[in-house]
Amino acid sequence: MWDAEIRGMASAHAIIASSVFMATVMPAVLVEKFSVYGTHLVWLYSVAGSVAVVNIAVYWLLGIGPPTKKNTLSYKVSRLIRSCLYFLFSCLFFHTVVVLYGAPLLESAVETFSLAVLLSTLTTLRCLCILGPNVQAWIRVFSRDGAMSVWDTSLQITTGCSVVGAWLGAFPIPLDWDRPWQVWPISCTLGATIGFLTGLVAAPVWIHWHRKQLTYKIK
């Protein structure tokens, strides 16, 4: 059972990781003079959109997510609306946090909010796919020993890696190296994306390595 769960997770993560690669390659073919640095916002939203679509599709096909007690159309619409609102609140939350950490308040506001959208896509969207719009479940998963499945553990790892990656990406910005990737918020978005990819790889490896110590029940 453990091996099947881990293999399924590794396959899902490989597909999601490939979406980042495709989001970088496809615009290079379709958009004139496309580059990660020169047309950074195009690349950022390409990655965010691709990861969002693939995440939703993969977890829906795998049936990963909280069981629903109601199957009525009104309940599904309400759930969708709440998920969209949670995502919007997450973008505003990350935007506020980034500003509090030193990002310009008014200058480059679009770039700062775009970073918040990317971070929300890499973190909050996965919470919505796996846990649904349930704040109590989110608090449980991110509390100590709160994971109840391998997917909860993978969510902890990928979320942590994405946020830490964005934080580490901010360190080179004030240095006087005069590199194109030091323009706000390129290094942070690259750091978040690299951290996310690292988490996708690390999660199944870590779970497989520590599977004997993990005692939660697999859903």
Second form
Amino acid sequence: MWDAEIRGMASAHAIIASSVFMATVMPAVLVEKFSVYGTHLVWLYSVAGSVAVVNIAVYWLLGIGPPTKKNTLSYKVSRLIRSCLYFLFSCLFFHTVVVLYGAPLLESAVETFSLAVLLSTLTTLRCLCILGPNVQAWIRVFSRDGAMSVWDTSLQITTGCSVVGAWLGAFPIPLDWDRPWQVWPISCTLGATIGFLTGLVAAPVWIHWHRKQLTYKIK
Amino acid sequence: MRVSSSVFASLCLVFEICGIALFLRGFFPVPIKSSFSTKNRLSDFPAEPLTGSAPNSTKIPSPLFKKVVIVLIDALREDFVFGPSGNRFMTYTRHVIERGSSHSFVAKARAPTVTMPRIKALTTGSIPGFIDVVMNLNSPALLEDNFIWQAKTAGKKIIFYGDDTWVRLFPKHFMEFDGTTSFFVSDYTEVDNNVTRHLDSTLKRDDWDILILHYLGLDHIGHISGPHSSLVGPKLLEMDDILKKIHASLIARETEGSLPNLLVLCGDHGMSETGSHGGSSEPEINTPLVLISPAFKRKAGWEKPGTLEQVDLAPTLALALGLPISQNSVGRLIPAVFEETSLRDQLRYFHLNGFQLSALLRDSTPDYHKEDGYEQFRVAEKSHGNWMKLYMEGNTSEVLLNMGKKVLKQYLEALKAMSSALSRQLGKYDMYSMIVGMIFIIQVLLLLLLAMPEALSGQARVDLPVASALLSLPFYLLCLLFSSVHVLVCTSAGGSCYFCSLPWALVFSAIVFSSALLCTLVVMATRRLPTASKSPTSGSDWALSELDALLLIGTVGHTLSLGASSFVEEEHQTWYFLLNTLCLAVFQDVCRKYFREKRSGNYGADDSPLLPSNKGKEESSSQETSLFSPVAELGVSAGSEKWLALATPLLTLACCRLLRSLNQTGVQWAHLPDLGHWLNSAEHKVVLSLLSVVALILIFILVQRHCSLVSKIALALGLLGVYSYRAAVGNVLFPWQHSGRAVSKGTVEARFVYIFVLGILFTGAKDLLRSLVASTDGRLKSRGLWEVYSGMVLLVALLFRAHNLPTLACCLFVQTIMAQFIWKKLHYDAAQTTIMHYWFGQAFFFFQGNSNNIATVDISVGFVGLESYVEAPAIFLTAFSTYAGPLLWACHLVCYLSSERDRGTVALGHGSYCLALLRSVPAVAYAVLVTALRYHLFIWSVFSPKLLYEAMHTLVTAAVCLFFTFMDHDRSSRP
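Switch from the form predicted alone to the form predicted together with the partner chain and give that structure.
What follows is the whole complex; the chain from before opens it.
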């Protein structure tokens, strides 16, 4: 049972990771003069969009999601609206944090917000997919020893990796190398994406490695 | 020998400072100087080279010019004359450059591009060492051989108007002078009018030979609003008018038969895109040099000016006036100036220049024979002699002319080679002193690190096995070894080593100390080893929390980042980034505490076994120390306390974000507009005044809480005095006095504030001493400490610029809320609290507008409340206001740790130990890094200033640690 779950997760992660690569390659065919640095925002939104779509599709197909108590349409709609609101709030939250970290307040606000959207896609959207719009569950998962399934653990790892990646991505900005990827916010988005990919790879490996120590409380 | 942690920390820091001082002495090269302390004289001139035995002439070449006017415009950038703004505003000068008889060049100034070293370079022709910048504050008389002295000795009459640095550098050299002080940077019209007002009468007179004018206005405009400000245009127009006036008057006085006059326009340094200077970016080092004289050929049109060194002006002027070249000059003659003289004279001039350079080279390098330039000069001299022989024989053929030109070329090459060889000399380091200093500080750092488990233990005492080390055989062997190495190095290195020139008793005690330290280290390491081998069992339960990991990674990462020049330039970014992350981590901790607590009922108490006990302790402590309890003070209930605690990191983050946009520092983004500039512009004076009032009121509210009544009143009056001082200086407005008030120096107001500062400090010190003698409860002592602290706050409020007062207010605000809701409530231990204080201190160092560049040191605070420059208080005040951020945070740490009585008596010891360690790690790492990078391109512009900052910061920290020790000592002496 354990191995099956880990294998399922690994394949789901592989699909998500490949979607990131696809999102990088595909626009090159469709959009003229496409490059990751030159038309950065196009790349960013293509990655964010494809990760979002693939995430939702994969978790919906796999049937991993929060237990639904009611199955009425109105309940589903309200959940959807709440999810969208949460996503928006998380974008604003990330935007605020990035501004607090020193991003310019007014100029290049679009770039900053795009970074926030990407970070939300990589972190909040996955939470929404797996846990649903349920703050209590989020707090549980992200507090110490709060994971209750392998999916929770993978969520912890990927989220942490994405955020740390974006954090590390800010370091090259002050260097005077004058490289195209030092322009705001390219290094941070690249950092976040690379961190996310690392997290996708690391999560199954780590869980597999620690499967003896991991004991999940039964809900 | 057992010492307490705080004593141990102070001792370590004191020794470290000795090591750093030695390192600095070795690192900063002493400027090259001739070994003769005399000055060049006319009689020292070498004879004209001549092969054969015919009588050769030793006569000096005749002067080329009669009168010289030097117009030095401070911070005149090359493009202000040669660029588009020169085209627009300096029309007359441009006309003369393009059509008149003139030569124009771009003169490269050397870093540090600060006024005094530049004046020295212009007059002596030597390149002043980096250390001269630090001496920029007090400029004692220039004792080196220089152009001004030579001119005066030759009986020339010199008149000077302008920056009074000249008057201090050359006392009694000028027949007439009027110095203007450059420290009121906000004034850019009066300083120049004070120079120009003498111009008309002086130009009419005929009793002078050299006139020097130093205009400061442009530099001040640059400091206020940068090179693209709208003020620059009118200023350049004004300068152009002045040049026109001087030039017209010089032409009018030109008479047949007498020598022509010379007008020199130059700048001492440029300005960066922000309008500051001090570094070595292109706009800072490129200055224009325009020589105008009827003696030169007329220009046909615009030519791109050639490039030369700023130091080239001094020898050129000297020979053009028939004076000896000053001894330490490394400059080369400007060939264009001597173009119009006869070939024989030209050769003679270059021979003199070459002779002077070769003499300097001989003095400063032991193996001067191997230098290319020296050899070239010998060859050129010989062929010069041959040429002279032919010339004397009356040969006037084409061959002679060509040969002469060849000799000239040889001379030029020789001069170039010798000049560059001499400049290279500046990069020489005294490696032996550097290494000795480095060994010292590395040993101290290792000692600090090895003592960590003991110093942070519950006893906070360090057991130093000094006695066993002193009695061991290796100690004596090491002493012998080090002594022999010292003798060996010093006998082989020659006299250029500083450590060798110290008295032998001092050197020997250093050797003894160093070997004892080494033995102690070995003993301590062997004592640690067995514990280290079995530590895995005990170390596994010692898990790092996220916060600990962050603090550790941040400290190590910051130290590593110092290796990159960009990270040194932009160090503030590192600190802001780390501080933000710290606040978020603290926020996470707070969330965890309060939300966990709520849920602990559902999940059982086994989640956090610590909490109940902590809670109990908290209650008892809040009853015990009601002095610092927020509940008692602000009257908040437990529920709102939770929300306040949650809001604290967020508020801190918001404060930091605001402050970071107050002062842009660093290099890359320093030109971006910031709030500080906006506030300082004249049209926003009202806003600035309101902001200052709010900030001062906030400061009063935040500081007065723990003071006695007398101190409260003194503080209020003092802060009022601060405002009236700022109003008197003209930064802010008095509500009832709109205009018509002359800007004064505000000496009376500032002294008024000083009285209250001293009064509060005295009251605090008295309370501290009383608590020391009569062992009453800790309340008296914590009040005394707080009073000392508030005295410091008042002094900082006086010294900070008006737009920086919000920084101070925010600093106090963050300290207050963090102390009340975070450090106390979350039970961070002394080490964690200390690291956080240190980080905040570092960030506030940059928030207040400092950077790792010498140019941002605000020297004007050295004049607050003083009529004239007095060295000791000026240096103290400047250092104090520069390090105000770190100092205030360190002092707050003392107040906070000693007020936390439930922590037990060891908190202060832990705190001072952590502070010493936190300071030593980057300082030592940086010393090693700088040694490794000593041939880096940016070593003088980026790494050296940072080294000075590091050394100064270590000194400040040592002072704080001594204060810690004092507080800790009187605690331990109490029963």
